[in-house]
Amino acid sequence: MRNDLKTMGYLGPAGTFSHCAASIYKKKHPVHLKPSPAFTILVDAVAKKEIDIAIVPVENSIEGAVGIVLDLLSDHATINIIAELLLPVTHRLLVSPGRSLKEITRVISHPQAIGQCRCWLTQHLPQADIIETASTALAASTIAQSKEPWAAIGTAVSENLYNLHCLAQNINDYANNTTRFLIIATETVPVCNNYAYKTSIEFTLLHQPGALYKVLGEFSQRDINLTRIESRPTKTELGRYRFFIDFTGHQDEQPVSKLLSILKQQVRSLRVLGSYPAGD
């Protein structure tokens, strides 16, 4: 390993979908990969510059936003999004060799993976208890160490790492299952004409009629395309929300820079989370 390699953190252990996404990123951007046991620890390590960058899932085409990641991005003012990566996701039902489907009494996995396979589980394993764990790889590791008739929802990487058997492939309820990952750092990305960009912002609204309507209208007037909008509670009081919007363009380009100047006058608070090359 070269000493000048950046360190990229991911939700571990090895074999998670975050690990798969990090491995794909590594093919084009050589980095040293470092697992982390929790998103909170991972993002905090970037903010404290204990690691250079991290890769985190922000939304899935079936289950929607990863709320804890949005909250962590909001809580760390020094964190910036510098890239995104779209990962097609297929789930496998993993068991210890010799187990059959009718034996399974418990299925273990990350909440997102469980949610993406809910219909399949109801149809094929109605007798099984569904247990959530911190990651798909931890679920696979648990199955590998247990003598109980349990199964894990996980990746092909986990299947090989933990010497498990795949009872069923592609058990996600929808075929075009994709997870969007963000690469985060304390640095920012300068604009370059070779790329199409996205910008992500978060803001809170003034408490007045039509506040969100006015904000969204500014995008329409400038023909700036929104690619995502989410809301999360501010956790200060009931009915107060923080909004997250992604849209096309870079914050240093017109008309985005003009838009941001106007929005700052219309909202209670606004922060640019990053401008970065749009992923494929």
The other form holds:
Protein chains: 2
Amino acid sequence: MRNDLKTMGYLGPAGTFSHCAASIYKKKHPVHLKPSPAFTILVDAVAKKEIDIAIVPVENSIEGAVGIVLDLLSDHATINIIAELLLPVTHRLLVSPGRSLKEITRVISHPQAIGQCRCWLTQHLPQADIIETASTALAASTIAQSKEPWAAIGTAVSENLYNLHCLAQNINDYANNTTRFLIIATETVPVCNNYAYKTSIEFTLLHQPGALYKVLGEFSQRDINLTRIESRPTKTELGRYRFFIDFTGHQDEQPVSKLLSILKQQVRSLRVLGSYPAGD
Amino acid sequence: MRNDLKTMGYLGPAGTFSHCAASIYKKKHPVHLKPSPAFTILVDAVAKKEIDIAIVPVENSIEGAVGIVLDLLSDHATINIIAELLLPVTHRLLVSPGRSLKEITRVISHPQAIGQCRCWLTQHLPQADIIETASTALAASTIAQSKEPWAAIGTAVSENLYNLHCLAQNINDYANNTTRFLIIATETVPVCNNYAYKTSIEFTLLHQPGALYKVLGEFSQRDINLTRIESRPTKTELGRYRFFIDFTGHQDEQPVSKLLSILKQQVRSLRVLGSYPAGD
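Alright, leaving the form predicted on its own aside, put up the form predicted together with a further copy of the same chain.
After this comes the whole thing, all chains and molecules, with the earlier chain placed first.
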């Protein structure tokens, strides 16, 4: 470990999809990787500058938004998004060497991984119990330590790391399974002409009819392309939402900087989560 | 069980929040209750008319949308929403009689319940492992059968059902914790003058700039009040979304029926999930 390297936290243990994403990021931007046991601890560590940056999943093309990550971004006013990374997701059925499909009595994995392989499991392992774990890597390490006829849904990284055998590859029900990760820090990203940028904001609306329509109108008038809109509860009462919008452009350039100054007058609260180079 | 009673399915086993919601519904609308082990099986059973109706949670004021339920509504074209029910949620820490707080080494419950008690757990049980289960009721029944110094987060119904002791009430981090349930069937609800109605739709947009803005404009022009907007992935590729909107009014009355006929020409696909009396 070089001392001048930044430290990047990820949801561990080793072998998770977050670890895969962090390893890909590391190829272009040398960093020292550090696992964290939970998203809350990970994001707190960035806010307190105990680590420099962190990589967190924010949405999956099958399962949708990762609610806790949106909530944590919302709760930490000093944190900015500095990059995004798209990771194709393929799931594997992992067992201890020597086990066969028909012996399996239990399949364990993270709820999102289970959700993404639901049809395959129903078809090929109708007899097996399905048990949720905190991560796909934890599921793999459990299998490695257990003598029971169980299987884990996990990554190729976990397969190698825990010396497991792969009974079936690509068991996800949908082929186009991609997870979008955000890289977060307490810094911001200045404009550089070489990149196409995206900006992420979160806001709450005034309690007025057509409030969301008016906000979207400001984007439409300036031909700013929305790439995503997500709502999350404000946690005050049912029926009150916080919106997350991603769109093209950088907050320090027109037309986005003008848009943001107009929006501030139209909403109850607004925070720019960051402007960052759009991922491939 | 009277033979003329409708059968209402819910996510079991007995003692879940779904069971609580079903029991409240039953007080006004006599039904025979039947537990189901999974949302997929439950919604399928309604579509295949194996049961008459089902009650499913669709959003919580803290945790947000229940993604799998939205996806299942979307996948079953014959299913309609016929009613909604709001259930205040309070969580309890349940143990075998005789156990004290300082002995607890592990807390087990459904991931949503754990998420809703995160601060309380960090403050009062920092030493305990947190393990996820498929339902709060399963967690309670596990505690009842175990000799380990473990606790479950669960309901008052589970406490009574499994003869457990409550170590702490209202351990949820936010006071205004409410879950919204939908009652679904293959029938639709005709207009009756005694009720204020809500309508739920799902749609996908044409791939055009400002497409969502135009859709919201049709609501705004007719002073139709949006009560909720939610996006879910279409599962084809990252960045393609399906929208769920709830709003006031009935599909068989103006201005909603006109709105729907206009919207059909502006979107890629549109389905009315149902018009139903607004919950209290």
